[in-house]
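Heads up, the chain below is alone and in the form predicted on its own; it's given as structure tokens.
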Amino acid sequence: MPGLKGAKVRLIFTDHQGKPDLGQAEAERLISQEKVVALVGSWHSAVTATASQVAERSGTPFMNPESSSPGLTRRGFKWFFRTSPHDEHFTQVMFDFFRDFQKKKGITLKTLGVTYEDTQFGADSGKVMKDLARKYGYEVVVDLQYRARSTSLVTEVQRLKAANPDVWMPTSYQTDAILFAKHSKELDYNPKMIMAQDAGHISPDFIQAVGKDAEGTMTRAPFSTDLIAKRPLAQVVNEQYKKRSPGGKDLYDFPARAFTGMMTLLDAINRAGSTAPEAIRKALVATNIPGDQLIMTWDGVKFDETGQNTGVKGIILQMQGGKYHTVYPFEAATKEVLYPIPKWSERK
């Protein structure tokens, strides 16, 4: 860190296991015992909510690179900063896609099936999707909240099949996304379009477990591997990532968001020239990183008064041939949209 006379950064990792109470306890331990100067986390919106409350009370900067619950930046917090888009940004790009895709293809999409798990991530996502559906005149024919990490989602898939919405919009983490795909095949549920809220549907675990059964699945995202070639900085970072990742994997959504958040925090600490919490907070407030200095296809990183990055952009990806490809905005697309998704009986 040049701003700290060459001091090195020491990262201390802890596993909250997706449990809000454990995340809260670990945040308290990191601040009180490990004496960290800032916290970074926590992927799960529900965990981020509790851990960041600890940071707020103690006056410790909290950088959130991934969680997408809109309410996280609406609590009036002074020490909380989020670099990534939230569900309103992401869901808006979904409805922008619906509008532009209908116009481009001359088709009509009228009905939606909305499924979402029962953590804060799912509840907030479901609310935003239904709010925008009302705003843009879509009929929600399935509105279904289910228990996260369920052992069976057969009933939920049966309800989707019976209602047969024009678009199915799931919000799921990995294990639920895998179950939905398997049950859909078993019950011969053939949605014409699937538009997922990232998370489980973008996970390598989902792709590996489901394979070609995920063909045609679309998802919102803040980053796509197939756009790396268009970002010189992303190419450099990707080469470093591939050397260190198991199996030489390319960058994808999760690590790209984590990297961007971490580098934003480190940039602020370096500019602060201090590890004093207030100095770091003021440097974060003053952050203004232009888009060409990011691996993301965003306008930049600049925080508003709530701590939300205003330079974010969402994109739409679709699974084709075992990989996600950018399909929207159309001018940035590397593949044409596959529509309708082939029925199970028509797949090889």
The other form holds:
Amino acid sequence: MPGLKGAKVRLIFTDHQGKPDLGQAEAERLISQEKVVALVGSWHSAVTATASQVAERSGTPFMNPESSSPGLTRRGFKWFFRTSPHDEHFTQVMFDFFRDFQKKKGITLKTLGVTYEDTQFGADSGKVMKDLARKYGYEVVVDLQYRARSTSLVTEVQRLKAANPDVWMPTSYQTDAILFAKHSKELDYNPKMIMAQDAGHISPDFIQAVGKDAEGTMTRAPFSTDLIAKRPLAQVVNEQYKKRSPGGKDLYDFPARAFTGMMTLLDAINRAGSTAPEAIRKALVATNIPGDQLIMTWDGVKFDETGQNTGVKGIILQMQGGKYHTVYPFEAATKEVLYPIPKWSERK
Amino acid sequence: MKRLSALLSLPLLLGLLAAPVSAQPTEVVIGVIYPMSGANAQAGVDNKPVRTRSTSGSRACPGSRAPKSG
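Form predicted together with its partner chain structure, per the form predicted on its own context:
So here's everything in the complex, that chain up top.
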């Protein structure tokens, strides 16, 4: 780090296993025993909530690159910073898409089916979806919270099939997303449009597990692999990532957000020229990274008084031919929207 | 008297010289808390290479320069 006369950065990785109490314990250990100068994490919103409480109490900067529960930046925290969009940003993009797509195609979408898992991520996402549905005049005909990591979601799919909403809007982590796709096929549930809240639906495990059966699924995202070709900086980072990633994967949503969050924190520490917590916090507050220095298609990174990045933008992707492609905003699209999703009986 | 003054000022001088050294860390330690096992371990596993990459030099990571930040 040039700002610290060449000091080296050392990362200590810990595993929270998706458990909020474990995330909290690890945050306490890292701060008190390992003497870390900042924390980064924790993907699951529920874990980010508990781990960042520890950081807040001890006055340690906490960088969150990807948790999307809006409430995380509404706790009045002084030491918490989020580079990624949250579910209100993302869900707004979904409803912008609905508006523009109906206009473009001359169709009408009236009814929504909203399903969401019962951790903080799902609960917050479900609330935002229903709030925006009300705001824009859509009727929610299925409003279903289910237990995360359920072993069966047959009942939930049966309810969706019976109500047959114009758009099904799931919020799931990957095991649930895989189960939903499998049950939909088994029960011949044919949604015309699926608009997912990222997470499980964009995970490579989901894509690998359900393959063609996810055809037509749309999801919000802050990044898309097919946009790498349009951003020289993303191409450079992608080449490096592919050499180190498991299986030589291309950069996608999760690592792209992780990279952006970590770079933002390192930039702040470098500018602070110190590892003193208050100096790092002040540098984070003063962050102003322009969009052309990011791999994301955002306007930049600049935090508001809550610690939320104000330069974020969401996009809509659709699974076509086993890969996600950008379909919205229409001017950035690399594929036309596939609509309606082919019925199971029509698929090869 | 001069000798006493010099002796008294020696620790001060040494302190001043030592201060910048102790205030300038040679290592920046950051804690990363992610799911590395369990149902959603893929996020943590796939994110680990970019974190390692982003700390191992700025040439490959132009975003890290962020010179206009401030």
